[in-house]
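Encoded as structure tokens, the following chain is the form predicted on its own, with no partner shown.
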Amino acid sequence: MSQIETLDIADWAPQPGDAESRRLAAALEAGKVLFLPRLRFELQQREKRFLDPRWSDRKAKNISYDPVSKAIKGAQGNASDLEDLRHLVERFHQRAVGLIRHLLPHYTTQLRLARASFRPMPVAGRASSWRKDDSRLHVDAFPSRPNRGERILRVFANVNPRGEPRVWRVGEPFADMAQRFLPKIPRQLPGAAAVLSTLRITKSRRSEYDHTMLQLHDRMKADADYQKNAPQQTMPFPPGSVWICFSDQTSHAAMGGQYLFEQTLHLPVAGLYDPQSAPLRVLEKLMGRALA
């Protein structure tokens, strides 16, 4: 069965009706990909200079913009130029959370806006450690940030000026893959939690939940053969399309690609149209016991 749904989508302030909301977020939550092949972010004809690789630093990953503070980091160039590149992200995040507020209102109350990121870096050839290389499956775990359970909920645009699509490979829902790797994680050792937050490896406290989601991401991107192997389809995205997931959830991997829009939010695992379909839950039922 496929993990993607395509949706005829070409407008950011859809109004599908109550029951179109439901089936939408029912495919979301059991980690499908929403995907919107005729909803395109335009740039202006000024904004097209940003398409280069130039204007990120080299420092970050990701030219980044935080809707908290209105700043913008990761580029470089004159003050004029980082005003016009921190307004096009900005109209960037405005776009993808007003989709979401439209598409799925029961999120809209208890959705907590993050950064949204706009990648000039291509996929292919960059370096990185196995543990941060995203060509390889994963779901979404951060080393420093524990949140225990809250959702990671990303829109993406594919603003290519070549027609090179965003290759990714999709895996399989997340209960299979969880069923195939929680045997071999041990439990997080006692104490280690407080001592990471002791030391400001971490910003808050590890749950037994964040332990477990790391251990998923980091077995799943060491595992040669679980790449190999294990059910996936690769999904070609093309540029003037939008898509949508639960990155937490949904089984996924960076081919190829380049020039990107991001958006991240956040939303706790009440704040779902289904609660038990987030991936706490589903670790609690498949361990017996209590994560965060």
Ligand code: SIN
The other form holds:
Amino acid sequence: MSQIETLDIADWAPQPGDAESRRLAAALEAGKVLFLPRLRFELQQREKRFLDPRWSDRKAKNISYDPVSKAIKGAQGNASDLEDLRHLVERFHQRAVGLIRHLLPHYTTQLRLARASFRPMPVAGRASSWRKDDSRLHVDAFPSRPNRGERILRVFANVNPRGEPRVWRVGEPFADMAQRFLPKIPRQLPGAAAVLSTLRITKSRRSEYDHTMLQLHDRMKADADYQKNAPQQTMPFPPGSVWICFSDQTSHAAMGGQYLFEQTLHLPVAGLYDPQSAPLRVLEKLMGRALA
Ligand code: SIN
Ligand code: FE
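To test you: the structure above is the form predicted on its own. What is the structure of the form predicted in complex with the ligand?
Everything in the complex follows now, all chains and molecules, and the chain you saw is the first one.
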């Protein structure tokens, strides 16, 4: 069964209606990728100069826009260029957030907006270690950012000017992956969460949920046999398309491409149409105890 659900929408402010919104949410909450092949994020003529790796400061992986401070980070250039670049990423941020609000109005009151990013570097050869290698199948979990089960919803837009797709592999459903790896995962050491938080390695306390998600992330990436033989499909997302998924749930790997925009939104488990579909609830059911 395909993990990709294709949607014929070419408008950043669609009006899907209640039944269609429910259908889309059910697909996303089942871990599928919503693929919108006709939704293009347009760059203006004078913005096309930003399709170049030289705008990256090379220290950060991505150029990111913070919706609270409205500032960008990770870019280099003169003040006026940086302001134009900030504007571009801000426009993507507004478009992506508007799209989610229109497609999934049920989520709107509970969404917490996080950063948008512009990724001008080629995917190939960018990883510094296996743990950071996003060309290996994984679910998103971040060592310094515990979230206690809060969802990670992401909107992506390929803006490659040379016709190059963003090639992903999309893996098996979350519960299948979890059942495979959970038996090998040790419990978090008593006291470890407090130490990590006191040393400010984590920005808040790492819950057992966060510990388990990080372990799943690492064990998936470290397992060469799993990478090769796990159920998966290769999906080339063409330039001029958009796709959306819960990246804490959808097993994914970025295999190639260059020039991508991404927006992250967070949603509490209670904000889902079906809270039982959340990785937190799936793991709690499999492990037989509360994790957050
Ligand atoms: C990822 O989230 O693992 C990478 C996605 C991408 O850069 O295409
Ligand atoms: Fe990822």
